[in-house]
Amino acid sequence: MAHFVIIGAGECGARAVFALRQKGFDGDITLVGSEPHAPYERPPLSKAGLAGKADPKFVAAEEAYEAGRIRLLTGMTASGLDAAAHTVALSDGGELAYDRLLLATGASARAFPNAPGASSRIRSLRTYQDAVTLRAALQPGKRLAVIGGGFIGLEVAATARQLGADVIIVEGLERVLKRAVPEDIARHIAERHRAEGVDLRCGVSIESLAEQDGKAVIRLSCDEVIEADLALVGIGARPNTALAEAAGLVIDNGIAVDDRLRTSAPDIFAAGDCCSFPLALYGGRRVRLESWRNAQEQGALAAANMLGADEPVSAVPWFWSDQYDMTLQISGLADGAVTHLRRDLAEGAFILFHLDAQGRLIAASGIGPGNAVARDIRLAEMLIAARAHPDPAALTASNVKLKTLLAA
């Protein structure tokens, strides 16, 4: 009987094992995860899940794995991979032989250069245990220093302010979310954080980060010293490629896969945060996406292709972030856009449409309270997938429904 092994018990790996069963695979399935928990949702870790004290939001109940005859190994890592022999060595000394293997190893938080290797006052946020540790600093009378004005840092800052902690954000670039969103949206987000009492510093470089006398101590290049009860380092993530690299697989900003999620080794696939892949919608450009929905979609796609479906990656990239009562949604990739058009919606919400030099819609970015932009972003996503060249005047006119542009 065939044995499919999935390394990485996150969103992507969990979705893959259940998709295998849903698609009729009747062989053995083993899912290996390094954490002591069953697979859980990571987005709540910087949002509602960080504010509460509940258990992780699990992808599925443990009974579902038993019912699906899925062997779930938690608290275990893959210590070696022999692609020629089709075997995976485990941290407990055991070994798994596989017919097909999926690497869904995810990504890890980037450490601040020259910071202490293990510090109770200098933390990152990637796991449920990280969130549990971070909660202690999110209360009135405590001061949180956030290093990095990216999604994780801003989401944690918003949660911390809502819980009454003082927050300072230090961002080295001239604005927050420099590589992620247009300037208009970044300005809107920065203004909201400042209105909520966040001390937001942009264009500021850090000379050193250390733990001293029970505090996180940040020395800026201007010689100013910032002390905090805890410093959260949110300067991005790096794909977990060590296992694949040691096995001789091709690495290119992650584990390199083709548009079917196949690696350079036979019978080995990779999906989710850990891999880069060519995206036909953007001219075959190789991309790596760190997003919840991408992990879900690629988990299901990898499962289909492990069973021989031969389906290409075709989904439009989609991201979202919740901060205070604001929701930011982005569809597509705005790199290469030369025209940026704004559509104002109700309640102060707005959407920016990004067109390339030929007038094709390649991305849309929206922000507003609650779900104010959700419907229009979804319609924009469909226009992007259709490679549409919509009338610019119609995009900016709030009285013109995007649905009519899709029909056209």
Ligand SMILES: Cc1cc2nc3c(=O)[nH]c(=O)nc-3n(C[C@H](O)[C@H](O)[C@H](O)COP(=O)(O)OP(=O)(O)OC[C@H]3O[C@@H](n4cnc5c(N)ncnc54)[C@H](O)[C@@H]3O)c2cc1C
Contents of the next structure:
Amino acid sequence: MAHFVIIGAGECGARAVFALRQKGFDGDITLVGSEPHAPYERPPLSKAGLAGKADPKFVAAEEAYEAGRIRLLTGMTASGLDAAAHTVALSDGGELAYDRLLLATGASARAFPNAPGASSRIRSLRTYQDAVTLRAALQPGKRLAVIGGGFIGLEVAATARQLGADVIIVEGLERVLKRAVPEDIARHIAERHRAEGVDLRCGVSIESLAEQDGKAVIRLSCDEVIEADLALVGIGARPNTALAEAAGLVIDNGIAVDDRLRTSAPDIFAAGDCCSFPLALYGGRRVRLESWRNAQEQGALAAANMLGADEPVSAVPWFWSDQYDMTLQISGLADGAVTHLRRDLAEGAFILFHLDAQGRLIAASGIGPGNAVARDIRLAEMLIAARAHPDPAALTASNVKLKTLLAA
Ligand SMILES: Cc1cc2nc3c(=O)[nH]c(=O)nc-3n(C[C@H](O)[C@H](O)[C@H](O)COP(=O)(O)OP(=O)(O)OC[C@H]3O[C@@H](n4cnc5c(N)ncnc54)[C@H](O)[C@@H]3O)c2cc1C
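Could the form predicted in complex with the ligand be shown next, to go alongside the form predicted on its own?
After this comes the whole thing, all chains and molecules, with the earlier chain placed first.
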């Protein structure tokens, strides 16, 4: 009987194993994950899940693995991969032989350069265990220093303020979310954080970060010293490629795959945060996405292609972030845009449409309370997928329904 092995029991790996069964695969399936838990959702870890005391939000109930005849090995790391022999070495000394393999190893939080490795006062956030540790510092009277004005840092800052902790954010660039969102949206977010009492400093460079006398101590280049009960390092993530690299697979900003999610080795696929892939919608440009929906979609697509479907990646990238009562949604890839058109919606919400030099809509980013931008972002996504060149005047006119542009 064929044996399919999935390394990485995160969002992507979990979606892949269930998709294999849904698509009729009847062979053996083994899902191997380093963490002690069954696959769980990471997005709540910086939002409501960080504020509450709940268990992880599992992708599927334990019984679903049993019912699907999925062998789930938690607390187990794949420590070696022999692509020629089609075997995976495990941290308990065991070995798995596979017919097809999926690498869904995800990403890890980037560490601050030259900071102490295992400090109780200097932490990052990637796992449920990280969130449990961080939670203890988010109380009235405690001070949290967030290093980096990226999505995770900003979401944790919002949650911390809601829990009554003092928060300072230190960002090296001149504004938050510099690589992720246009200036208008970044300004809107920064203003809200300041209004909520966050001490947000941009364009500040850090000389050193250390733990001293039970505090996290951040020394700035301007000689100012910031002390906090905990420093959260939120300076991005790096793809987990060590296993693939040691096995000789091609690496290019992640495990390099083709548009069918095939790596450079036969019978090995990769998907989710750990891989980079060519995106036909953007001229075949190689991208790596760190996004929940991408991990889900690629998990399902990898499963289909492991079964021989031969389907290309075609989804439009999509990402969301929740901070306070605001939800930000981004569809498409905005770099390469030369025109940014604003459409105002109800309740102070707005959307920016990003067009390339030929007037093609390549991305849309919107922010507002709750679900205020969801429907229009969804329609924008359909326009992006259709490679539409919408009338700029219609995009900005709030009274023109985006649906009509789709019909056009
Ligand atoms: C705090 C936080 C908040 C987020 N919020 C959002 C959000 O609001 N919106 C959004 O779109 N995205 C968000 N994301 C991103 C989203 O969660 C990720 O894109 C998604 O989890 C990626 O799934 P993945 O399965 O590819 O990787 P991961 O979730 O990283 O899972 C990979 C798993 O593989 C395991 N692993 C790695 N190497 C091995 C090995 N050799 N052997 C065995 N196991 C191994 C890892 O331990 C991990 O459990 C957030 C992420 C974090 C951390």
